[in-house]
Amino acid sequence: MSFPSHDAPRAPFASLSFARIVTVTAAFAAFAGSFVAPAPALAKTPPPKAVLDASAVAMPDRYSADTAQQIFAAGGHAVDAAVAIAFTLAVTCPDAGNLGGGGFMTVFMDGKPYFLDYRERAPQQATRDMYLDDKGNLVPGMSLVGHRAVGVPGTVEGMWEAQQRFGKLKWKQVLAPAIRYATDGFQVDQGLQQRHDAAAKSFAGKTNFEAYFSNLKAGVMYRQPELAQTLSRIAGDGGREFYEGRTADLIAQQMYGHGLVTKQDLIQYKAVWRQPLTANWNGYQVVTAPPPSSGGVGLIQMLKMKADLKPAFDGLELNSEPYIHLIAQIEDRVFADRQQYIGDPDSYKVPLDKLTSDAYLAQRADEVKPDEVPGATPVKGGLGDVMPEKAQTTHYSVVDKWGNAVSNTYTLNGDFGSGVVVDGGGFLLNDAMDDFVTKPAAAGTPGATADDLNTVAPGRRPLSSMTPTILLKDNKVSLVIGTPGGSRILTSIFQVMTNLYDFNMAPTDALAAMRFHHQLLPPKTIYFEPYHPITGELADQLKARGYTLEGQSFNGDVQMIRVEGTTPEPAADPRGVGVGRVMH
């Protein structure tokens, strides 16, 4: 069974009678008798010329990249491979990488920028309190494990729509690759198992997690055969078959007396194309994330707020006691806005062209002192503690040779989501919710209109960090780049943005320097990688300024391309086991 478009055009003589439509042709027929029109020259349409010396790739694990390789060899283009690339993804990435998750899409083709926004929403029977038990209390794990934590999933229709508006290949070409790899299966490495192990222990005895995962083993070649099945409907029947078809009706079963998704959620479910977020930037051109996101405003804040800065920062080594001290003070303002202002476009007004200004953004900086105390004067815009955003999400960044290009970030929030696979189905599904405000503000509280932005409401989606960028120059690509994080993705794009263009770095210097976090809420504090943590003196300075400092356990795996000239120029980052790869 096959799911057309709803806005597919009807079948010809739909409302004819029979013998309508016998009279018609036969008169047609007549006609045609007495006039033969000349057969018109077939246009021959030129292949496009190539742009670029070769294609690339900057992919979170390798059997993306092979499946980029394999599109590329068909004659695919970047959003032929995006697409490919997504649902092999959900196969040997099933921690982030997704079916039953959501993500953005910003796509650069034939000249112009895009943004496909398929993040998920909040099923139609959410409400406002619907973590919180009988005293106000926020109900322990409730949006985070478990079937209460499951959104109305996006990517399946995502992939489809960007498929059905660019894609050159077949449908079922674009996942030939992911199946293969559900069937015949794929190495599952270190990371992955300790991920799964983890994981394992918050989920035991609260979800069907294990009756799918427990091989996750290293060295396992692990093999998903419910998996396969679904995704071949999905090749066989379109993208809406997950939410119309057999699918849809095992998550319906699966959710049936302990979530909410329904089997109507599925169905009104469709991803929106918006207007990419873009500025300029030092010469560039930035096309960003917007609304539902908060990283593309953050991003832009960030690189503008630190042009504004630049006699301050004139002379100051990167990443220097008083340089970072700099940046927090930026990424103070940068987070009160977040949490003020920004929320689903679909239910607020979000004032980007105010956030994004130069003359609101120069004010911002006016206000940045380079012997400010640290948390001596307040930010407006605090809410109390900045949502404590996943950072388990998963990027990849894709440049052909006729210089079109995807930057695709999407998750299922945490680690393998909510914990719950959809029996049947062989995927998991995500605990999105957990990205909404679970426990609001009382009303009347100073604040709660803006806390109001990202509470549960029904078929809302809720607020996220994720930034897939492309950057321009002459309206050529110049930078594609994301990365996983939570609220860290914005701050990691904007320093490995500027080591590139400020203290232009190899992208592989790039990507390896230190990084480190701040935002608005913990006060004074700066988060610091196991990759690259901060010790010794710095430490002892940045102590001193008035900081406290604290460790993560997340590095961040930043992908990313940058093209000089013709030459495209990927790099995978050190902190992953990622693969950047030209292909010719």
Second form
Amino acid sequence: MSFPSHDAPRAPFASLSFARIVTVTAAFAAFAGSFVAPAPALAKTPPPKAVLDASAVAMPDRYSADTAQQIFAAGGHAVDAAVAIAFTLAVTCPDAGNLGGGGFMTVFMDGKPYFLDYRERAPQQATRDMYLDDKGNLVPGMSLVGHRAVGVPGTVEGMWEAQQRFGKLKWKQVLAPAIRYATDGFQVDQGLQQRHDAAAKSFAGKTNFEAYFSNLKAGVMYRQPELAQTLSRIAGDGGREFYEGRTADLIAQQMYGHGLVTKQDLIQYKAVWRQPLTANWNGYQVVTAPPPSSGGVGLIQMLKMKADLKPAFDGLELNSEPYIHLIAQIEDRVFADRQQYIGDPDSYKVPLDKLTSDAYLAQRADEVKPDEVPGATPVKGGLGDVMPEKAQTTHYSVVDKWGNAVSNTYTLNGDFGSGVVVDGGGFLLNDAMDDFVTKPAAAGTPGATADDLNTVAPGRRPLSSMTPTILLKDNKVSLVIGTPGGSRILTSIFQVMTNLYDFNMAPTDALAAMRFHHQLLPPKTIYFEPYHPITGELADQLKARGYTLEGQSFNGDVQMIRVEGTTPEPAADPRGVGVGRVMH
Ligand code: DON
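Other form of same protein, the form predicted in complex with 6-diazenyl-5-OXO-L-norleucine, not the form predicted on its own:
Everything in the complex follows now, all chains and molecules, and the chain you saw is the first one.
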């Protein structure tokens, strides 16, 4: 059985990879040679020129770094590596890597930026109030655990689409490392066991999670034979097998009578190439995630507002109390706009140009005051009422020696998603439905319109914070960056970029520096992280200003590659078990 690729946009011939052009040229030479003798030597297409000293990756685990190395050794480029890595992490990082989730891929290929949206979608039978009981109250946990939490998965279609459009290696080649890890096993580490144990408790009695994952214990060689079979079917029959073949039947069977995803939903699922969100900042072109992510807009807003506030920031020590206070005020405005204006662009016209324009952000920055009492002035979306116009993820960064790059963030949403495993398929399904507003404000409630952007509707994509980002300088890759962390994604990336560019830190120092998180709600709350807690005098100063300090268990796992001249410098977040690797 084989599934034809669907009719999403394809690269024009001019942008076909070198390998394909060589194949065509060689075939023509052989053909021509049999008729014309002696043939003048045909001009050979020059081999692609390496523009960097090496390829490099920043990966959330060592297995995916090994996969990247194999793909580069086989002659693959950044997209080949990215697709192979996604399938590998679906095996070795089952809490976040996935087949049953979705995500976003920002690509820079042959000198041009692209953005692939393979976010999950609400099933056709989904309704606005599907998580409410008869009295209009939210049914606890329903959007987080079990079958009804599951959105239509996009990952396999996303990888298929990326590989079909850009891939140089064969589809089977990029799936081979994942199949090997699923068949032969990988060694479970302490962190994965801990996340497993916590998830097993919350899924107990509600899903079939432990029937599959009870053996996920530190030190064990963990094998997943059913997952290996699923991957082999996808490798043999193409990405649409997941949506139209036996895997689709297994998903539909798993859902039948419990959840809303049907075979029809799967057949209809399409990944979407969108215009990446771009902005000029600090001499760079920022290429990042457009809606349905709020992350790109938020990142650009933060970067530009901070630049506008340069006089206020001048001389302030990184992460000093007045510094954190100014950033928190910027973040209030970013999250107010996020709540009010950003949703699925296929449902609403998101005012992207306005939200990221220099004039608007200068005006918003002007509202930020060093002596403002936190929470004293309510912060609302800054564009007025334009809207009626109607916590696990993983990130990796790749550059190849030809100057191409991929920044990819994908997710099951929570650790191990909904906890529902597809029987016979061996993979977990997401709980992305929880990224919708699951308890919409009642009609007529003042301010209710803000939530309408992101209520559950058939086929809609839930609002996301995932922000896979690439920075270009003179149209060459300068930084590839991203992280998991829900709404902490954009604030984490912003802080690391600030450390790099405003404080001139080396990549490893920029990652190791303290991070904090603040968003509009809960008001006046600064979240600190276990890796570098806010204590002592700094804590006292923030409290004296009126902030509440809250601990959080996770503040991102940033994977980034900076390119200095022709040298890629990968760096993995010391908060996780990631690996930066340069491959000559
Ligand atoms: O799309 C989003 O923004 C969330 N589903 C991402 C969740 C996440 O990053 C959890 N990570 N720790």
